[in-house]
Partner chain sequence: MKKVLSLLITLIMVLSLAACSNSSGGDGGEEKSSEPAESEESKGSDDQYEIAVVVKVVGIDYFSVFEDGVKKFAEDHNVNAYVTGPSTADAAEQVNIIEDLINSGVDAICVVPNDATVLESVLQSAQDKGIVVVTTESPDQVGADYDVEMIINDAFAELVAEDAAKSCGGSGEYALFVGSLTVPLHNAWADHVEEYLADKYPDMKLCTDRIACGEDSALARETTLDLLKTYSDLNCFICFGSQGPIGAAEALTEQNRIGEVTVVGNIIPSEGSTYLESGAITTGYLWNPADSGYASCYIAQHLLDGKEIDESFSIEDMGDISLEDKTLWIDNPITITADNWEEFGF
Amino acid sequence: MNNKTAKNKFFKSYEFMLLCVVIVLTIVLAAATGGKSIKPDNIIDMLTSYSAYGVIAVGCLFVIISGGIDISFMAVAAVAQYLMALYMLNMGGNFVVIYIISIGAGAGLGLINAVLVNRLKVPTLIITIATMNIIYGLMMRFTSGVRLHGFPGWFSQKTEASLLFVSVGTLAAALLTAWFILKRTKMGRRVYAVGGNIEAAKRCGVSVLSVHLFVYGFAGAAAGTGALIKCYLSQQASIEALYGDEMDVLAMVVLGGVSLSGGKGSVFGTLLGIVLVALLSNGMILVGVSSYWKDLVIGAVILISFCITGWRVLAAKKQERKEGAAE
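May I have the structure of the chain above on its own, in the form predicted on its own?
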């Protein structure tokens, strides 16, 4: 594919349309807030505040591309956050250790989801809703909902540099890792293959179990990493810290153009989805709109995105039928 063809393809893509929406929304919000939305301090605050959700959204992207839907990621994040916090309070440690604990705990729970999805052969939505409730129930039983705080100085004494590194730096690393896996590795191609047509992928020798283990493990690791960021920003670990924010994360991925039937999605699209949700949420706060309206707007945007996605799928099928009839 030459450069001209690649450019034409990009200008016709959903990602380009979404990029235009982001640019227009940025201009509108800047005008509506008297320039407050584009001030450096607000931009930094917005990036740091939504970085945790962005990292979790990157993990969720892998699951949806593979043809599944994971609702348990916030429960997984809660476990990883609590374990990380307990270790800091009792053992001390450092950033390397707590990253390993968060990623390891999240990946471990993700692997449980993968085995259940692969073996039970029931909709992934049902399985992950069940595991979400089981995890939250067990966490409440063993922790009684107690919040953990009072962390060591190396974790609690934040600087502007450390804040950006832990939040935005981690999000950037997650996006680059996801892009490399999906675009440059065999596993990335297998994830798309399983999501596009699982039976065809099996006939080509793809191990569906290995793909499930990878995508749900990766999603769990991303959830654990997002939990670490959230804990660093709030300086407390709580079961309810991320509870109820599932829709924001799903909105980021869905708005990024991922196909809910699997087999399609991009890291760039997800990045734009993250930016769009952050702009909407931050902009509505700046203009003084109630938080209740934020949920309504996010829900409406998701619904519109579903409609657009469905229309595009139907249009593609119609075009395929026309081409088939012409041949």
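This one's a predicted model, so the numbers in the text were calculated from it and none came from an experiment. Residue numbers count along the first chain shown, from 1. We call the rigid core whatever largest set of C-alpha positions still superposes within 1.5 Å between the two forms. What changes on going to the form predicted together with its partner chain:
Annotation for T33: C-alpha shift of 2 angstroms or more between the two forms, rigid core superposed. When the rigid core is held fixed, the Cα atom of I285 travels 2 angstroms or more between the two forms. With the core superposed, V275 shows a C-alpha displacement below 2 Å between the two forms.
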Contents of the next structure:
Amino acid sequence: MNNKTAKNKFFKSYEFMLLCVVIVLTIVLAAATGGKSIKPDNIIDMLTSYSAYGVIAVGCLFVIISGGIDISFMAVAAVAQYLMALYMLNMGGNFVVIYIISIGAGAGLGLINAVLVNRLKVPTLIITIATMNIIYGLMMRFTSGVRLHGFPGWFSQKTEASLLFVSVGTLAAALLTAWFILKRTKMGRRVYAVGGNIEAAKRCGVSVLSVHLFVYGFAGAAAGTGALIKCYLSQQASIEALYGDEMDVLAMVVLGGVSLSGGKGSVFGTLLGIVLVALLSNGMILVGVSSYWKDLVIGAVILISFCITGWRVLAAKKQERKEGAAE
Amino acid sequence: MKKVLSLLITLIMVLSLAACSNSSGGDGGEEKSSEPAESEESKGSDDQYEIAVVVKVVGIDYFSVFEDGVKKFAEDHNVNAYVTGPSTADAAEQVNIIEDLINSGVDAICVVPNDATVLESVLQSAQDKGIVVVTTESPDQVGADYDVEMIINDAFAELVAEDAAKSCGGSGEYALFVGSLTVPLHNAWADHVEEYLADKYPDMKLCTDRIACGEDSALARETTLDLLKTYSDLNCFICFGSQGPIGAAEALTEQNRIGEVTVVGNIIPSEGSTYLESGAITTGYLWNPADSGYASCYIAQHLLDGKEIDESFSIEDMGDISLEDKTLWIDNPITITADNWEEFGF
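Mind giving me the form predicted together with its partner chain, seeing as the form predicted on its own was just shown?
Below is the entire complex, every chain and molecule, led by the chain shown above.
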């Protein structure tokens, strides 16, 4: 009985509707491209290209669940990317070292955000706008915007395996870690608790500071990791490569069904959000949509699919209420 | 404690107001003498012209080299010339910056527009205040006294198209990358490349409408991979925007298809060097951005001095100049190959 209601709940959830949207879209694209879009090499290319922003989106998910919003993540990512690239150019190093550097740098900057958010009690949007500008400003001042390239051979000579490992492998690891933390640890429950009702969480003895430190630290670490992937793919480290794409990443998370007021959201939803954005962008080229129409088509597809999703979720809720009344 | 703080804040506000009114008072005085001859007199030898150069985006190598040219001009001619610009290639940001410059009372504004139409009104209001406006990479800009181009567009597009066609054997499909669908220069070249190839090499077909990924190497890489899967006859990428060839070349390197596919376009020599040497980028084309920066300031100062620009106008060490309405064309492109990329120094 219990199992059955859990199943029923899933079929009525937002994630299930989103999954349907993704499946329908995949079928439509496959039909429109004569099957090209579902060939394994295309799927791998697509996941590889979107893994960087996917990893960053997973970090954003944590912040939004905790009731905040972070838009400084691309600035944080730019710092991590630059430090990692500088280390490689000057000291050589290997993959383990650059992962540690980019995760460490990202987490460090994230912790600064956390302390500010926790102590100043102003909307997190304002704080992260400020930190974003400060970080970019400092970066611009110290680097004068020079792009870094010409990395050592172990980083610049990509093989199919290394490409897959660094991009899709890292994304999978990030998703699994995030899923484990949110579903299986006390900290995960606390993140939801703080996002759902911060006062109630405080009264239950949750240390809001430790949750903030964890959430923003994690988001920073994810941003740093995403920056590493992007650097590996494009073989360049630059400030402006990441700047300005904040909305793309937030779109992935928000399409994934997270509640912007906090307390709601899942890793599975975010994964679907990432896949949806990737499918749309990749599909536009495979179908041959003219770039003059691209934005219009993407916007229309998102709007239409979410009208249907929203309507279905509402209908399901209404039915639930009716059933409840009948009982 | 609170009282002290509020006192301090008030003090700061009053002081900053006073500072503002001071500087704007100075501006007012200058505006009255907006006649070029008079302003020349009012500027003593120690009172330099202030020439602000607004670039598309600060922080990329191209505009760092551009800035070198501006700095060189400032040193050579003893003027206060400096570079500013938005941190993303955003026309609205440029409008804000130019408005601030107008209010701060500069003598001349040089601009590399992100969007010609968006900037029209703000440039006109600068002219109304007696500020000299010079643009570059935006021919026939409304609101500019003069526009200067470091290449002759049609000749440049033909140079790129001809080399591309030769390299890929004059048949197959080609893709066109531009920085954005609204960058005037990239789109003018793209238009001419399409016309030229349709006319001279009818066997070469454009695979899909031009794509806006020329300023983002990761996006260009992804787009290249997707295009190669979609169009089996695709054998040539013509990329305008300095990151297009890099991304395309990176994709070809990953796919082990170097040599099968031609990649030509704008590159920063040092950035494209590894790909030029591996053969992933066939050839690169550009002009020297330092020359653009230098020439913009040169023209601005020429106009500030109250001199006319006519057919006899020339700039030292630069190629032939032809004047077409309010646009100055200088034929000065550079071709970048595996052998010569080191010579350019950027």
